[in-house]
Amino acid sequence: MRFELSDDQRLLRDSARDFLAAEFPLEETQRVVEHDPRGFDPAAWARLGEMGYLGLTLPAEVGGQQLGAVELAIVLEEMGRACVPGPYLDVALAAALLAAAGGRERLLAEIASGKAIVTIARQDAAFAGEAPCGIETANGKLRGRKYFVPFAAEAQALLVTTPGGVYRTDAPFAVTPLPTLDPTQRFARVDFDHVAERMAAADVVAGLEPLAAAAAAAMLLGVMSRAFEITLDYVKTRQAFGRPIGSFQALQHRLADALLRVESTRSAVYRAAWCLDNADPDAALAAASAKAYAGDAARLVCGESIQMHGGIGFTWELGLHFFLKRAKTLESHYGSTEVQLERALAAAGL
């Protein structure tokens, strides 16, 4: 059997890589996180819409590309490689949830064009020792609190998950910013007392968990592969005792371990995406396994990348810290390693 990208998929990968490298060099990421409180550049976000990346999996009638999970994984990998600041992953998954719920063509069209940002409020866990505060729905209103809502301050609408289903509610929101390790991402606590529209039953969200896991794993793959490439270039040129440090066996072993993790993650991610596109019965198991493995692998590879750079690895100017911080953030986003392992066991019938 042959497992490789088609000509169209390779073209998508190459064009996305070139566009993102030009649009989001690390210097631009540093500028955005230092000077823009929104955490991303709206003009750059609009250009993502113009290129078709914001509507990648949406139907053609709303301006989407009508592509599948493999193509989404390709673009998310490239987004991770460029460490793009902004809510791309969260908006892509919110769009998939809206599309699965049916209707809402106008909002989907606005997402695809970059005119609207919609993310998902899903985290109910208490933060900083506060008592848990659940979500209640009564008389067409949504009341309660959600934590770690991505880019809530910039969202025009939120999709709020509850035990009774998924509700859409529109801005403005009562937003309390939360501290975040990754400066290219923004999370907040949101207190709801809003009119809300029920979009779908709770099982629609559960049905999209494998896509969310595979998507997050794809971005983790991009993060770790770029950190590895930066490190490989460095050890080939950095000299010590008259020769490149990459010639020393101790570093070669660490690089080999990192490469093994990158390529193993790549196999897991694209198997999961293929399973999702082909309604394979192993899709849930493949997606949970990919996310569980990618979370650990990316953290280790990015950490090793910084260590192999020595003292400069920790500097703001080099930018490797962005990749480690993104890896740590994504490790717990859309289901931590522990959660994904439990899902994998359940999908395997254990």
Given for the second form:
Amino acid sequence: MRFELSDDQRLLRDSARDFLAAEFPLEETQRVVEHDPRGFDPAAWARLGEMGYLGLTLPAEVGGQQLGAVELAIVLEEMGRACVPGPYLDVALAAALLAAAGGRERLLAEIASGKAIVTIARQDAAFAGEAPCGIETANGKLRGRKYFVPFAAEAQALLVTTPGGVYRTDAPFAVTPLPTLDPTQRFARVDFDHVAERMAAADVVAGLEPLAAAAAAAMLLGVMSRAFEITLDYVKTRQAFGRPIGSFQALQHRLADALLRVESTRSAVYRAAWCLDNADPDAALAAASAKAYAGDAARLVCGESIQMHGGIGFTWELGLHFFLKRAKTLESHYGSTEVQLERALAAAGL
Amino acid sequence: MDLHLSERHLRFRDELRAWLEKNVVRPWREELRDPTASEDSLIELRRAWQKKLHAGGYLGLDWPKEWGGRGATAVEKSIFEAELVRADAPPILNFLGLSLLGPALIHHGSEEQRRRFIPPMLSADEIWCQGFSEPGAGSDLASLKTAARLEGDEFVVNGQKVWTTYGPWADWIFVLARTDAKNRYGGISFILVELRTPGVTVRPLRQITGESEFGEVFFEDARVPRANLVGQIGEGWKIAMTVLAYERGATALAYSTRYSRDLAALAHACREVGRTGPAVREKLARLVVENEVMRANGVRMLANLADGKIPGPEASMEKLFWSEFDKRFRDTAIDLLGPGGLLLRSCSEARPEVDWAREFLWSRAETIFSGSSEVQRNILAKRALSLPQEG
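Having seen the form predicted alone, could you give me the form predicted in complex with the partner chain?
Starting with the chain above, the whole complex follows.
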């Protein structure tokens, strides 16, 4: 038994961390999200392809690295740490869906190289509990509407979920931007009246839910880890009342609780990823639990991070807000906490 | 990463599981509900159970072979603890002796002490209690004042210990006593005292559960042979701390195993009383999720043990997680069951699967004993986060 990463996995983590730190410093993210209407830099995206991060889990024939959920979690954690703007998680999940459906080698190769952005359109309403706006297919045409389609304006193709299965449609799309509190993640409403190709049954999406949950939890882990580290450095140097604020027990105990949450999320994320790679019967329960726990933990840790920084933590300029915003976005999407709780109960047989 | 149990560990688990199936005649929760059971009869039942475990070769697993051990690893110890929970076996009566004093004697005691004390400890013929806490020394244990003054070949012991688990049924107590008033840590010694010694008085201490499994022990000029000193004079603190470290990781899988069982029981009870609405399900689900995360922490700790890593601050995280979780769990259980959740075990209307009222009260002890939640957070702040210390 071994929980630690293997040498290869460690190498992947270290090189991703170095690469992303150089490529996506927070100042650069500030600039991109304010000045580029796409919300990310396509040139930087192409370099992610060159590094092999976009085809991480794809077969070698399409230029992929044939790695597993653990390696995907490693890279997603680093993407979260750097709060990289762009659709990394969305494209990884779309690629997994395409790969699960079989075929489509050309599109997968374009995803792996960074030439194509493909995401999944699955939200049928803007608000939880709202009546679905409706999407239907007839005679090879897909008609209807989807909400919160990730980076729809930049996507070459979308994978659209319908009650009758998953359909692939190609750009251009009728896109209405839905600006949210998180400028590093772009969403849109898309109105479809498109020729579409049925590519998978509806249950293929359901089968990928545990991977989506574990993947989102891995990114949440990175988000909260970095916010926590920044805060830990800050409380050791920031002086108030003549001493570093990190010497106050009122903060120490909350930091200890934050550490517990970060490390517990780490255990849950990597155990879930390992269970997925090993077809372990606990995989569904482990993945749903990891996502539900990580969502709460990240919001709490990123919130504490702003609170412990005081006023400067509330400034746009410091950039801590990106972590809180990404945490809340990830918590709400990829199977919200409420959804994961239901899944966990079902998986536990309760 | 590899989270598979090794062949050797799987074999150990399967053999133990089969042995427990044969030997746990009645689940512990049923013994507790037996109307003919008394505190004393349950103690005797546990004594008999411990003898059975000993005969089966399952006590002192990681001790040297000559003391009944089988050279087991920390991983096997964790599996052992989890399987006992899974089988709902009676709790081991002499657990303080086996988990703390045994290792102390093996690593720091004399050959004579080992020969005298270990066999009856294993067979449960001599029950041990722990004399660490005092009325004035809880979280700040090193401020303890119970004094042992050397007079010739004897220590003269004066003072008071409190929260001595099984004090009322124990035969012996291992005591941390002050042998030097000026030296905070180096002035503490580790001494074994027979509770029948003149000058030693044990009084049961009634807890908020109404039970008295803890006691208070008073020492008034109690004379104890010098031969009962473990290690050297002034080594008591060091011995106590190293012995506590041996136990780290042993419960890696035990708590989540126990909570899975009790959560299933709670879900079943909720269904039976017709509590299936979304608010109820959300509360249940949050507990299930937290328990799964606890299990993941446990698997990680187990894998690290297998990898030869000794848990450091992870042990504080484990304690903080399970004890704080248990308070929320037991609290929620009563909320979900309604007023019936408050019924005492002795009431025929009480739910049969778990003694929910007692568990709710007991959970209040868990964030206090073995290093309170506040102490665990202090440890994490200092050792894991290297935060600047006050003053």
